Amino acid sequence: MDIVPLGPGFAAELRGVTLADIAADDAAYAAARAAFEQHSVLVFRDQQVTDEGQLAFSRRFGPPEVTKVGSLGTGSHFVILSTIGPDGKVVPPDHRYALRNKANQLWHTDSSFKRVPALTSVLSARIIPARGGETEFVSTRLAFERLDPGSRKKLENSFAWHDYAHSRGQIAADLANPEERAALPPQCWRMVWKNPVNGRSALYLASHAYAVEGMEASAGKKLIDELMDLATAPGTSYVHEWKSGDVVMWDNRATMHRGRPWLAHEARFMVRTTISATEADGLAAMRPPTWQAAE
């Protein structure tokens, strides 16, 4: 297996290796294991993708989520991503598809307003547009290392609320129907999260944040915008043009990305697995002191 590097101090293509012999042998996992905790974003080119590989390979890393209500695959351990409609064509710009579509064109991390947080998310390309549709990723563990270490050792034990509804309002004032808000009340996360493994933090951000346990509210909105535009800012992203058979998945705990906009009559289909963070991936440190399980 080699490793080729990509971004700007993150993100890299494993080649030699296919999710079948990852899924299948422990070496090829292990390698790919070290190189994820190292690299935070992985590419996975000319891929023979199927749902069952997909989830094979996704097992490898923990326990995949069931996909949420209100969403494309519900109840499956598949979010589907697209903006074909059931007749087979592509929906209108204001079709629920094609605005679920621009929330995710906002800044995130995968699951930050559910219970149990991602560790990993797995995304492959079935149909891409011939233009645009890319996807882009910025590292918060880098971000971190940006700040100087009063603001991080602040930050280390500061907490941050995260709901779905915040950041889906952000398009749409209804897009989080009142399932989903039922579903998914907010929840609160440490702001820096810890890799086990190697010791590297990294700030624990996305377009669900809205508020900072303890802050007043434009105080915490506030600290939250400007970590956002520090971990975005130019030059510090890896664009991942995709091509038929690519499959790439990323950090959780130590990235962002949202999707990039495309000519909306062309059509997009992409399908995610997403792994559930365990006490293995540092979670226990990222709850709240308050923090109950559930009953």
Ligand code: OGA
The other form holds:
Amino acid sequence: MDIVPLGPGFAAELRGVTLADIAADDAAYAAARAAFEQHSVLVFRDQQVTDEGQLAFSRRFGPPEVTKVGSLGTGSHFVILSTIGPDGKVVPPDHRYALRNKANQLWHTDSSFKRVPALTSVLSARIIPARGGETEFVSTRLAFERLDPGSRKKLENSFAWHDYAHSRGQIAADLANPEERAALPPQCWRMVWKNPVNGRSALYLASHAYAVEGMEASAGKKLIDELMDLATAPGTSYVHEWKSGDVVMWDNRATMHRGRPWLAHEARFMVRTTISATEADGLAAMRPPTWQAAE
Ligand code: OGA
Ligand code: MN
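Moving from the form predicted alone to the form predicted in complex with this ligand:
Following is the full complex, with the preceding chain placed first.
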């Protein structure tokens, strides 16, 4: 297995290894896992991807999420990002499917609005547009390391609130439907996620974050906006240009990502599996002191 660095200080392509190798072989998994902890975004090219193969690979990293209500793939282990309607035609730009893709074009980390946040997401390209539709990544670990020591210390002891309805509300007032709102109450997380393997800390931010615990609403929002700007500063991103057979996985604890636009009449079909964070991934320290386990 060769590790080829891709981005500005993070992201790497793994060559000479397939998803199936990693699913089947402990040593291959250990090497991929070490690369994941270090590089935060891993790219695999020329893979023969099936839903089952993607899930078997993903399961190596932890328990797969069950897709929430209101998403394509609900109740399964797959999130389908598609612009193809039930009639086989590309949906119009104001269709829910298209608006969901638009919401994914806001900088975010996956599942910070869930009761159990995500360790990693694994995304495979099944149908890609001729141009555009890239996925762009930044390292919130490198962003944290750009902060002065005083700000780092303060943020390590700060907590932010994340709400799915907040990020969706930036696209359309009713994009999060009542069922989704009821299933996904706001969650509060420490603003810095420390990686237990290498001890490196990362800002934990997303378009879902709307308030800072103990701060007046507008001051908290301003802090979040400033940190989002810092984390997504020009020249700090890796832009993944999708080719057929590509699979990309990322560390939701240490990155943000966003989809890039493409021409609305072109089809795009992507399949995501998402792995929940566990205590071994540093989850316990993310919870606010007031956190209580569900009954
Ligand atoms: C995702 C996501 C962006 C894209 O799958 O979590 O945000 O480019 N995707 O489709
Ligand atoms: Mn996402």
